[in-house]
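Given next, in structure tokens, is a single chain: the form predicted on its own.
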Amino acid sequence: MLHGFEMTVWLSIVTIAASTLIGVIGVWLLGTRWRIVRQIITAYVQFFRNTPPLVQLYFFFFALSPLLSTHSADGLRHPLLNNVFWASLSLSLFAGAFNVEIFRSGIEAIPRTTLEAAESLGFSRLQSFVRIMFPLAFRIGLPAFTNNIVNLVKTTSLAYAIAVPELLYASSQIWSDELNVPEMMVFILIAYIILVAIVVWAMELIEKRLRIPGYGL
């Protein structure tokens, strides 16, 4: 049971970090001058935003994983990547698509004159993005970003479907043997409440630290 909770925490940390990185890179590429790159990012966002995360998880594990397998000496096929990797990848891409949109809406809320002022001071596009545009966009999109990562933490329970030994899967192994289902349900519920509460508390702390007095951010 404890190992299942540890796996849920590990899965949450990895997917939050990876989806945030995907969101930052994605919104940066959306501003590039190359049309094909912008179209690829838009297609990625539409694909992962408009399909259920469980279907995406099955697609990665049952459709892509067999393509990346190897044959052992006894002739049996073995996957190169395990179910934990595919769950992490699928959930990160799913939440990352939403992060791209959250950060994009934050950047579009910044007045155009801000970017023009940066350009007049000699900032390159990358410098403007890293030092001015994204920090402001992150503050603007922080409430929506918090909602997204809270949903992501709860969505990690879908990894149960491909036998990742997270909290729900570990609990199912115990209640099948010991017939203590009510106790397991209470533990799972409390564990997720605590985990989400920690995430919300951390994000509120970040929001307070990043707040700019007088700017409403």
Contents of the next structure:
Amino acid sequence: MLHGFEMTVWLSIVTIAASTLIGVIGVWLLGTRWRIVRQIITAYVQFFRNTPPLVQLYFFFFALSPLLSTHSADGLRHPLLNNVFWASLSLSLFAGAFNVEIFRSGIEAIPRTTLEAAESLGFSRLQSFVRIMFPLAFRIGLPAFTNNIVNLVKTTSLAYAIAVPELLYASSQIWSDELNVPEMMVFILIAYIILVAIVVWAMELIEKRLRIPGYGL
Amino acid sequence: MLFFSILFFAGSVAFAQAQTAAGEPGVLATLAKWTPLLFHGFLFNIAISVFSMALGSLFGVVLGIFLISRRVQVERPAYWFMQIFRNAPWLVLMFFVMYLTPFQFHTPFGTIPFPDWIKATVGLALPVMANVSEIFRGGVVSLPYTQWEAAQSLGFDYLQTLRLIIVPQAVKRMLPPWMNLYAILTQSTTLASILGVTEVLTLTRNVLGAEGRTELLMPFYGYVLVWFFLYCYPIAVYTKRLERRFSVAS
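Having seen the form predicted on its own, can you show the form predicted together with the partner chain?
Next comes the full complex, and the chain you just saw is listed first.
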């Protein structure tokens, strides 16, 4: 049970980090001059946003994982990467697509004059993105970003489907042994609510730290 | 977008075709053979999503009315009720309904069966209810308070104001997030496969089991992905258009 909880926490942390990275890189690539790169990113975002995460997970685990496997001497397939890896990858890509969208809307909300001012001050494109545009976009998109992260923490329960020993999976093992479904159910609910509460609390702290004086309520 | 999804699908088919052993039917032929069955499964997903959206919206609006109540003893319990269902993973709520409700009800008029797909519908309706209630509350709160005061001075009572003045104005603002929620719900119907409801993902797994060819895995799961994409993407585009139309130019 505790191991399951640890696994859920671990999955959450890894996927939050990876999906944020995907979001930052994705939104940076959306600003490039090459049309084909922008189109590929848009296609990625729309595709992952509009298909069920569970099917994505199955696609990665059952369809891609066998391709990356070695055959041992007795002819059995041994996947190179385990289910925890595939769960993290697929969940990160799923949440990352949302993050790209969130940061993009943040960047669009910044007045164009800000970028022009940065240009006139001699900032290169990368510099103005790193030092000016992204910090502003991140602040604007923060509430939506918090929402997405909370959603991601909850979505880690999908890893159950490919037998990643996270909270839900561990609990289902216990209740098939002990036949204590109602108690376990209540416990899972409380565990997730505590986890979500911690995330929301941390994000509020970040929000306060990053507040721009004179803006918002 | 359509172009990219076709490209993606064609790529996976071509890849699988290259791995198909000689003498076995082609990938496209196999896909075509199973398409009617899978399509039935997909329709079932749509049916589940429509039912639970209807059920969730109905209860969500009721919960939303409790949420905007000015009486603390009504508003607080409704608030915590909403928070619990909004912050629990959808899959966990599905497990909840699946395991903790009986598979049939005994009534004086005979037994009423309670099949698993109805359980799945109820299980999905719970988070929908919580989210709809928040959307409802957000829509109502976004209207200026003067609307309430004006209605009061014209002699409308509380429920009349809500029904005749506030909700007709707020509905426009609730529509885009409501449609977003529907798209998310449609995607979540695949969760029912974990609990053994014979919807499209369950059928896909069964088909793949029956065919027993590993090279088919990618085209089949890709096929299901493309279907969901074709259903949800137009909704997303339309939602965006609505959002733009209703947004106040800033």
